[in-house]
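Only one chain comes next, encoded as structure tokens, the form predicted alone.
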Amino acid sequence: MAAFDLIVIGAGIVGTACAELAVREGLRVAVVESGAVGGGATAAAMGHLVAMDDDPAELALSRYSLGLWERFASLPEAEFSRCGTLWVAREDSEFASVAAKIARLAAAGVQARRIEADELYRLEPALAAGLRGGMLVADEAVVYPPRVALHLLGLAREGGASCLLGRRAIGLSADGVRLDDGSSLIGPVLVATGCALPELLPRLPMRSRKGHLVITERYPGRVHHQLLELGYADSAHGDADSSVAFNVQPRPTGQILIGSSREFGVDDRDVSPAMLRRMLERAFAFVPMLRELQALRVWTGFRPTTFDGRPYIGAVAERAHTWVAAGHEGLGVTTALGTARLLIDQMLGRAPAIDPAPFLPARALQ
């Protein structure tokens, strides 16, 4: 049986980030993935690198991770585009909330500024008439997550990681993990399987949240920033069975990526015409010209959601040598690199750069 210093189960953006960092730290690493690399929740992500201010712990993790993403700013495979994030207010009450958001972001080291309506339309002429204003976070960016996951796995491989692709981990053992071909691997295990986490760690609750995405043909110059409504966080982190929010992203290819929808309690991957229509109507209300564009592809995916909205990052207290990094929902891409650093620092017994306590899996077992 092969022995390793870390066996990473799952090759999404979080798992590959952890594997790549572990290799850089000199660990002997194996990666096990039953499906396509970056083909799970990573493929259902918009790739927005964003600081959300509604939870202090996640804001700290996001801010920390955003700094680590600068390493990939000039990497062609990442399709890194520093388009900035423009939050849009339709109502006076939303616009009034901007000052407090700017203050919370500033306290975490994220610079944002208030945008009056006239500047809003200079920045994005395609926005619907009558919007109240907004908030610009100029340094934020977008990436293409599946290609980043492939790149990170490639770096891990170059550093000596063993990759067992097409293999499924069917159970944890006392000293490692059992695979579906009857073989076993020996060593500490990191479970980074997103929605599938309970298959290996059933005591850690996880809900799957389905989402739809649409990408258009190429229309360069129609949208310039990542655009979101200021009420986006209420949808993204709420508990409603279904919700939609305005979220439109310009891709470096000239295509426009349109989101977002969220549904609990739906298991099939089929596109829901009703949910798709609801999501698009929300986008059309903010950017009417989107109605004129030709969609190239519509797809769905599932994002892993924990009971309190924060990911599990850390040791599984009830199992020796078992770690977890899963449940990032809509912030998995933003926080992947920070998650990897937070986890590996804990594994190596070093003091993490941010407080790990809010993310420890033990909170779900109390």
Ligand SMILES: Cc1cc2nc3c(=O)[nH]c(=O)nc-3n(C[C@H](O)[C@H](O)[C@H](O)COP(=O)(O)OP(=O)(O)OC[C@H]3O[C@@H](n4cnc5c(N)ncnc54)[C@H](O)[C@@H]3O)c2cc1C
Second form
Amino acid sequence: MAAFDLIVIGAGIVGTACAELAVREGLRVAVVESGAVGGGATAAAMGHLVAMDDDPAELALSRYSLGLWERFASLPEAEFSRCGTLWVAREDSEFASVAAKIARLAAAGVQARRIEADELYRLEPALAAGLRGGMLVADEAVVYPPRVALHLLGLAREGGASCLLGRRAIGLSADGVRLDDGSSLIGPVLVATGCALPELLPRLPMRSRKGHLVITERYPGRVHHQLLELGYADSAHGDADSSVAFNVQPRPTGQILIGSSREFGVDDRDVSPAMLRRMLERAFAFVPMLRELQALRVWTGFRPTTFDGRPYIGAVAERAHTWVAAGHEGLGVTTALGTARLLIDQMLGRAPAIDPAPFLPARALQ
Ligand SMILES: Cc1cc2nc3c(=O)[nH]c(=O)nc-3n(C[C@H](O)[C@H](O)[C@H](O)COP(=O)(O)OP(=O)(O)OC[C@H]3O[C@@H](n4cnc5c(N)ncnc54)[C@H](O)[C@@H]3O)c2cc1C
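Moving from the form predicted alone, what structure would you give for the form predicted together with the ligand?
Below is the whole assembly, all chains and molecules, this chain first.
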């Protein structure tokens, strides 16, 4: 039976980030992935690297992680594009909230500035008339997550990691993990299986939150920034069974990626025409010209969502030598690199750069 210092189960953006860092730290690593590398939630994501200000702990993790993403700013595979995030206010009340948002972001080290309506239209002429203004976070970027996951796994492999692709972990054992071909691996285990987490760790609750995205043909120069409505966090982090929010991204190819929807309690991958229409109408209300563009593809994906909206990152208190990094909901691309650092520092007994307490899985067991 093969023995390792760390067996990473799941090769999404989170698992591959952890595997790559563990290898850099000199650990003997195995990665087990049952499907395509980066083919889970990671393949469905928009790839927006963004700091949200509504939860201080997640903001700290995002800020930390955004700094680590700079390492990939010029990597061709990452398709990193520093388009900035432009948050748009439709209502006076939303615009009035900008000062407090800027202050919260600044306290965490993220620079943002208020945008008056005239500048808003200079920056994005395609926006609908009558918007109040907004907030610009100029340093933020977008990436192409599945290719980054592949790249990270490639780095891990070059550093000596064993990759067991097409192999499913079917259970944790006292000293490692059992695979679907009857074999076992020995060593500490990191469960990074996203939505599938309860299959291996049933006591950690996880819900899947379905999302739709649309990508258009190439229309270079129509949209310049990642655009979101200022009310986005209410949709993203609220508990409503279904919601949509204006969220539009210019891809480096000139294509335009249009989101986003959120639904609990829907397990099938089918595109819902009703939800799609609702999402698109929201986008058209902010950028009317989108209505004229040709869509190329529509897809759905599932965000791994914990009971309190924060990912589980750390040791599984009730099982020796078992770690978890899962449940990043709609911010897993942004926070993957910070998650890896936070986790591996804990594993190696080092003081992490940010407080790990809000993310410890033990909170789900109380
Ligand atoms: C529509 C949508 C838009 C999003 N947009 C953004 C965004 O703009 N910015 C952002 O930061 N985040 C975004 N996200 C969130 C982000 O995609 C996720 O948080 C992130 O991809 C989670 O990564 P993961 O590695 O934990 O999970 P996954 O990518 O799902 O990876 C888990 C892997 O584990 C494997 N696996 C599961 N069980 C087993 C097993 N038993 N044995 C072996 N392998 C197993 C799966 O095959 C899978 O490959 C979005 C998500 C969606 C759905």
